[in-house]
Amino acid sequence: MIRLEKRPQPSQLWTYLTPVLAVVVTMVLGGVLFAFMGKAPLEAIRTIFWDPIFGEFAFYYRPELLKKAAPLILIAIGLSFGFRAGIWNIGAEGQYIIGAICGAGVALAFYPTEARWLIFPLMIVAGILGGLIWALIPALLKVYFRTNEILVSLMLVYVAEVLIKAFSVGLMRNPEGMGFPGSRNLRQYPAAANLELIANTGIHWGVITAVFAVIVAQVFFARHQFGFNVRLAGQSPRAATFAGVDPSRLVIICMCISGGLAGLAGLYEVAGPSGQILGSFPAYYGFTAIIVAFLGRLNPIGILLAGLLLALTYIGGDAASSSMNLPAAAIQVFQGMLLFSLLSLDVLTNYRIRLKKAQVA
């Protein structure tokens, strides 16, 4: 018989080993999925994970890898503060969208002014405030009315999606766009464009900010009192209360951090790779960032590596779609497999498997 025996303490070895095993298991399960779809499993896995970095067209895909990874890392870093404290902000997707709307709104309000020294910093502030305020709604409702932040933040995602579609055909629609939905292209507006800082590298201000966020978060978690309070609240809320941690204040701060960084990611995306407010604004970064956060073990360095890995699935998925006619939805299923594999294997962190002979009656 196989039974699970609870460990006295969580295993440090399995804590860091399960994400690696989850990736391997996902590759195997993904291969089975691709085989059922009539695709060559090994070729599909190679196209997704190998070709974008080492393949013939790697020179094109590598810069895109950084552009895709930056918003995932930024959002996941923000989520890690709340998740570590037991505060579950599932609505980062909505905060990301609202940050994009607010940042683009500032740029379009100043159009065609060319004072980049003024406009782009204001866009950054607006993006942060937009995401922060959107995250503050579930935070305040939780603190004052004891609502569930998971449900409220998730429902606000759908409100944000409705808003961006409405703005793309209404207030922000390009007056020179011949009636088509979508705002002006900010990439063609020098004062508001978040273009590559070094040509053909993929490095823009979003990438720089993501790396900076990783460093700051690492310092906070390792060296700062606030990081200690976050960890303590997540591990033992009662002990945190005795230590003087105000749970309501912690909820508001953690939600503001995650919302602000998600909004900032949305601003960098709309001013850079995406370029405009549109109903089909690049979606699911906020949801994929949840996978990034847990795959990275809520550790800033781990999140950096996990963000690059998930970005690789986006880039490799596009390559597989074009070269193998692989449906885009298959890549989303693949990412979902990664999360479920991680959650399944995570049992081994707190439990060990014991084999026991069955007793014969």
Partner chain sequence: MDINPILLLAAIMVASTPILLAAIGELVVERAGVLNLGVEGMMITGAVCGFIVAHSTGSATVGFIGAAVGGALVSTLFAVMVIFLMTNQVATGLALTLFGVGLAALMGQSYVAEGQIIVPKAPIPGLSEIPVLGPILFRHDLVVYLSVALVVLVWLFLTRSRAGLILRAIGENAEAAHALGHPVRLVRFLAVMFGGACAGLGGAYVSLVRVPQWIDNITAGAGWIALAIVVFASWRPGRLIIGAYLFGGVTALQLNIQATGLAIPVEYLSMSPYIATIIVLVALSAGRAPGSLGKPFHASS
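Here, rigid core means the biggest group of C-alpha atoms that superpose within 1.5 Å across both forms. If you're wondering where the values come from, they're calculated on a predicted model, not measured in any experiment. Residue numbers count along the first chain shown, from 1. What changes on going to the form predicted together with its partner chain:
- Once you line up the core between the two forms, the Cα of Gly30 ends up 2 Å or more from where it was.
- Core-superposed comparison between the two forms: the Cα of Gln335 travels 2 Å or more.
- Comparing the forms between the two forms on their rigid core, the Cα displacement of Leu66 stays under 2 Å.
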Second form
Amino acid sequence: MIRLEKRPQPSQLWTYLTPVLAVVVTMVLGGVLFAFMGKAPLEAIRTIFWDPIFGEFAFYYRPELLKKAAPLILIAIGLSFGFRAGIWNIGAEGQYIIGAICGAGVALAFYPTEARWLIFPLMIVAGILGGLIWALIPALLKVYFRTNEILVSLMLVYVAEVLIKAFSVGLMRNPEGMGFPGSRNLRQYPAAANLELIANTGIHWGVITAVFAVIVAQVFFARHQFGFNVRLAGQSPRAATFAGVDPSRLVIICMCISGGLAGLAGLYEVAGPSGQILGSFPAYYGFTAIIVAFLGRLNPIGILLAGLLLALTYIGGDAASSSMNLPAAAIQVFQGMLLFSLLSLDVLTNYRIRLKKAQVA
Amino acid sequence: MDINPILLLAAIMVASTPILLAAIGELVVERAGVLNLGVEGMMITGAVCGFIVAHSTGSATVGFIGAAVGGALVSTLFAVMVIFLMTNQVATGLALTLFGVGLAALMGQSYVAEGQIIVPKAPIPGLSEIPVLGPILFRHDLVVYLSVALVVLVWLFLTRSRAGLILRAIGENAEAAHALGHPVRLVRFLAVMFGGACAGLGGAYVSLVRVPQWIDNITAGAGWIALAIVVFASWRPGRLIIGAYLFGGVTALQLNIQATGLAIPVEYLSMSPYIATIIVLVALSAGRAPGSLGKPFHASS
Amino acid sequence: MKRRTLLATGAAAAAAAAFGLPARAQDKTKVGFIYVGPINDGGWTQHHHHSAMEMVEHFGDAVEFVYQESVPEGPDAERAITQMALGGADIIFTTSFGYMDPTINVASKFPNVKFEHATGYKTADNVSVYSARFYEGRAVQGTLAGHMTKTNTIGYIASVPIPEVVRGINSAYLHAKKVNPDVEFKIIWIFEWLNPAKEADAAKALIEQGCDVILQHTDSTAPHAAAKEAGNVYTFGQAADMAEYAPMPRISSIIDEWAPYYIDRVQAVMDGTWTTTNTWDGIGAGMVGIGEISDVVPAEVKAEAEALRDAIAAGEYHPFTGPINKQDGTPWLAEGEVADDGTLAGMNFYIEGVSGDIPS
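Same protein, different state: after the form predicted alone, show the form predicted together with its partner chain.
Entire complex below, previous chain first.
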């Protein structure tokens, strides 16, 4: 009989080994899937994992990788604070959308202005505040009414989705857009645009902020008292209370951090790669970031790598879908497999597998 | 205003059936302390399995059975990971949705735009002749009755049976239940499979009755609404029916209001159920979530 | 810096040369398509794909065909288009309105690649736009609907509030009213192009409110299934012929026929005669097809509808010919006056007699 025995400490070796193993397992399973569909498995795997980084057109894909990963990383870093403390904000998607709406709203309200020094910082503040307020709703309800933050934050995602859809055909519709849905394109509005800072590198303000967030989070968790409190609250709420951690304050702070960063990610996206408030703006980043946070083991460096890995499967997957005529659905299944194996194999980090004879427990 | 309330209420019953089915399954899962956010993935798997089976056999009944099996099978993936490998439930559930939506699209590729299987209406003799109530309640197909019956059965199970009591105890405090010798993992596994089967049935109701055809992404977010309804109902089967019909009702009502030409900003109306859910959550903050909802359980011996 | 000049000059051939790849065989023209939905969505994307396949069949080995399905509108679209251009495509068709800005952006980086954007309005030296005058087909549908309704109540399932959809409603209403002065329209907006469950619910709501003819500007066959169940309701195919529901409830259809255009444009690339164009074709040019009018329609009604179709095709009749007032009663077109394309392209008002508001 197979038994799992909890390790006293997560295994260092397996922490590094499991992600690699998971990717290998996924490649094998995915290869079988692709072969089953009559596609060359090795070519598909190479197109997804290798070509975007080292292939013929890597000069184009590498910057795209950064652009795609930045919002995922930024949101996931924010979420990791709460997740470590046992505070489950799963409404980052909604906070991301509201951040975009608020940031774009500021830009559009001042249209057309050339005062970038004023507008862009203002947009950043609005984006952060938008996401923060959207996250503060479940936080305050949890503190004062003990409602479940998982569910409230999830409900608010739907509300945000309705709002952005309605705004894209109503309040924020581009008056010069020939009656089509969608706001003005912020990329064509120099004062508000979040463009590449160095041409063809993919580096925009969102990428820089994401890297910065990783570093700050790393320092916080490693050295700062707050990082310690967060961890303690997650591991043992009672011990945290004895240590003088105010749980209500912790809820509010963690939700604000995750909401603010999600809102910020939304703002950078709407002013940059996306450009417009559109019904199709919500691209599941907020939910994907939850997965990124867990794949990264809630560790800032881990999140950085997990974000890049997921971005790679998106970009490589699209490439495979186009160059090999793989159905988009097959790529989705492949990504699902990757997530499953990454999550499952994590068991090796925290548990030891023991084979032993069945006996009376 | 020329909305016929009888027809509207009857339509709401039909429109609400998929979410009611998925929600009653998820309710049991959550009462056992497991949060499965993959309802959408299981629903759409059920939708495609139901359609394929019904098509190959020519029988809608077999189709629904196939849907339940398909939904349950895909849910075992989640169950194994969450219960035995102790993965995070939130992340695993989200992954399940991603996987399920892709899998269903892949499976259904050669069934798109295939003809429909007729699911006959089954008016209940006698009852269907009652004025007003008859057309609203008793002139539907069997699945509509089944969905309501299932809610009643779940209610009886949870409140009147010993097994239901154990399931709730496990949901409230898995460690304590384990200490008392209850099979935490087995119960949770079965609960997740029941949830998968119900979600599968709900999905098949969309692809076999409500639309009826197979198209990618046909459930279009119904699974997420089912999650909302469970919360709205504060984990009680009786309120679940109200919640499902309220959610389904707002959708049907906003379409009807539009047709009458009334000037109501309907796009905002469609977010009202979610806000109502939050208000209910706050108002019923005493009727809280099962104690160990979402927490992993490891039997340390 | 090599990388930068690469994107600046843009040509994929240059990229190939710079990376020492074997030069692509120049005798094949590489044609790319970007789709917003899966290729079997039964509606919009399926018909673009279908037309693309007809084009491929027409040219045979002379073209190499690539496509990418389910590309979301936004940054992912820009990457998908760039990917195709880098991959050596000579001409790329982007088949959804939301690809407009991404298409323009990518086009500026690849001056030697031709781009064709469906239903947009922004052109460039290497970007053309094309769209179909679906409102011409709506005139035929309106005529049929006005004759066929017994309750004088016609339902209209509208998708996203954009000028194309508003034009369709106006055109259908105008021609229904012409043959049946008592006719009334009930309009439901579902804010999506394809959502079978919602379309089914909308159709049911319309039927319950007394509509016995349903027009749809959404892509699924769900409304047909609902109509079939109700028994005495007529419907029209949208984008595809939806002939599987003929002769009842589906009595005719508007079919998107992009193939002649695709063949034409790819030929122009091969010949080196491609220039920027702004195409807006209708029944006459074969871009809008009217599906077979089924036999449940009385012969004289069918003849009338076909005569209207032919008059529009021949350019003898314009569906928006005055006198027409706007919804609020202010005059729009005087007696005999014909709507200009500019107004039609941006149409954001109902005509007199249509009730309700366009959502905004």
